[in-house]
Amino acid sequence: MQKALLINPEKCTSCLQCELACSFEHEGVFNPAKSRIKVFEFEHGRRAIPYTCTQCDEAWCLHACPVEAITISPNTGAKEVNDNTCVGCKVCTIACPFGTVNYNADSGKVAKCDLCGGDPQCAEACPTGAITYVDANWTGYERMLESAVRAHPAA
């Protein structure tokens, strides 16, 4: 059974614990700027939404990579960047329509969510349950669409 991150923006308090946990897990420092998950605030801070790679089926990043540095993990289904293969060309950052593949200037490579090998630290650190790691059937486009319609009903 594949699992995925499920984000409930209504529970997010913008505490940034997810960003800190991610940056520590992957970079060894507590620095939100180095996180693979970001908390986007809008409405002048009244609403916050964590976002990261959705591990989409289309995987534009994977198909755009000219050196095949992005592969699918057989264990988690995550689209993972192989640092030994990545040449830092940034084509995948352009291909991702969600802006969740980022260039890491320190390494000269790209970085994106890899689900922490099946134990996502962002979900572990989230004190409100805004980020959970659930059966992949509970996430996806249809669920996002339903949430968007509830948040912004047609006039």
Contents of the next structure:
Amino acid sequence: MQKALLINPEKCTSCLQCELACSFEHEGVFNPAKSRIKVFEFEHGRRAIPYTCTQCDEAWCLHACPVEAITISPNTGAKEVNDNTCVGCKVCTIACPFGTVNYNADSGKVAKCDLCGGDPQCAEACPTGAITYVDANWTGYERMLESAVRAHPAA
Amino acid sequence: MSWQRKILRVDLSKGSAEIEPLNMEWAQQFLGERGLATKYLMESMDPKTDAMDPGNILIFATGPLTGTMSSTSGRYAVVTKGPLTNAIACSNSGGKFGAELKFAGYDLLIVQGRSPQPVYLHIDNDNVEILPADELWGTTVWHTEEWLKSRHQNPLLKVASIGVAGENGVRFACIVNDLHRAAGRSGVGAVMGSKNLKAVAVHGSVGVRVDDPQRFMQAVKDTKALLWDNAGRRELTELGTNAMIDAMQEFGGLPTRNFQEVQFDGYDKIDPNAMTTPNEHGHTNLITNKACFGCTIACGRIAHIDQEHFTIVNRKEYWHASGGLEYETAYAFGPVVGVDDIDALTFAGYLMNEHGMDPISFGVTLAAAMELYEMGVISDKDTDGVALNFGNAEALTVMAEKTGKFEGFGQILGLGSKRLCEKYGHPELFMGVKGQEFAGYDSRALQGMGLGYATSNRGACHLKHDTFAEDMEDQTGKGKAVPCKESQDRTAVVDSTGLCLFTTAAWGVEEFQQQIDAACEGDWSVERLAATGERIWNLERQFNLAAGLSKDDDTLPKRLLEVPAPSGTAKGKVNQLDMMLPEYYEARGWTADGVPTKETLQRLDLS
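Provide the structure of the form predicted together with the partner chain, given the form predicted on its own shown above.
Complete assembly follows, chain above in first position.
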């Protein structure tokens, strides 16, 4: 079963545990500046929205890469950057319509979400369930369920 | 590791910024944050120096766990000599600024001297600039943060700044970071203002490493789970700290109308239930809860004010959401000044954050002014024509703004309650200790709280000890001294880790020990941490004694020692400090005059 990250901003408290977990998993250091997931805050914290790569099926980044450094993981479907191949040209960062591929000046490579090989640490660290890792075909399941209950309150 | 092993020392008189290695011997003795900054303060200045003199030192200190994945890892402390108390000041804040300072590569930022012109500090890892703040001087905290992000084209910049109150030496001005978190107490913002330092803006991308990552991550996982399953944690998440107002009302420990009473009729108009109940216009005060950096509790409240309310009906700039009521703000704008208008309280909270002031000290100072007004000691002539009666919501918000902008009677309120009461010839109306106003607990109902207030090194404070359990169980002075001393030492450790005190709802010293020992070099046992806490407490005491404070300052106002509580579970009782204090000195290994003995200092490696 292919799985996907499901983000529910309503539940986000902006604690940044996800950014800490992401940077630790990928860089071995607690460093939100190097996180592949970012939490955005609006209006003095009224809303907070975690945002990261959605792993497009027809991935712009993958098609844009001139050296085929971005490949699809057979296990997770994640679009992964091969650091040994990446030349740091940044064309993928331009191609991505969502801004979720970013250049890392320290390594000279680009970095993006790779779903941690199927065990995304952001979802693991999130205390409130704002980030979950669910069946990619049923990312709407929970919301559908809530809507169903709302539509039929007696159920 | 876990320490960055680096401090940034900025001398504003010379205009210099230098990076120095952290004194690791001191780090091993005093851990970090509160403890380590106290050691640096003690070594860097003469405690007799006036708080507003350029010779005072202002330290922003992170702890070894600041910026790590430990829950609540966003804490930092500001340590300096306080202008409200003339004692050591240690104000702790959350938000995201502290972690960012650590990510930039620093354990401590030490600011000394005084700049000839207004400046701000811009830190981007090792690149440190002292830049002119002429365009910012005279503006609010909220404007300053926005301006700096825009000027440096960096929305990720984290900012700690002061408002006009701090610029003008309001004795309880605070340093606000991330719009509504603050190093709130003892006037640390006035010290920053005296140095002509408007703001510290920081961006860091160095990150934080720990000594034993695998063991650390296991400890983090275990302690986070323990915290999550804790009922106290759940209450903080769901209701916020303001849940305390219902408990204190019932107990009769809710200071009302400048401590003349201990229960407040209007409490249920400003409690957590009121925050979530729509008013007659269908407006609900609370929007959501919010976490500080790394925090899995998220006790912070985000609220908004009814747009039809008199405070903001014609002021669209306040129609947005911002930090909402916590217990101490609810108490300080509510019962202690007799106001029960939730929108007025929320607006007063906005003003404190926007202008950079401590709500507790402001509220209790206003309460004293209200009592003086009702006694006829001061009149409309003194108060710019505002009727300072208890319960007047407009007086609350008008005076909050006047104090924030340093206008009219606000300049007098900006002295703090002690100086204000002395000015008008009624020092007995000051409700606090060592010049600092009380938090929202009446120590006739909570005896150990009174001992904690009297002996807290930064003046009256509810966050430097924890005797709630003992106080609820027994309302005499018996059996309070030892728990007070032990919890003070424990709290000193927690405040030195980089984590939040609220984790102690679920964590004992063991849980901190697991995380510290995995993150830091050296063997950190529970015993060693306990000794570290006691060492920190005694060093703070040594600072205060050297600054000229004595046993005489470890006291409470007569109102709490001689006037019995008029109602509640402690009806008829006064605080029994005279019984508790000698026992406390003995438990501390201090003389009857409250001075640490040679043996005590030797035992703690402080001689």
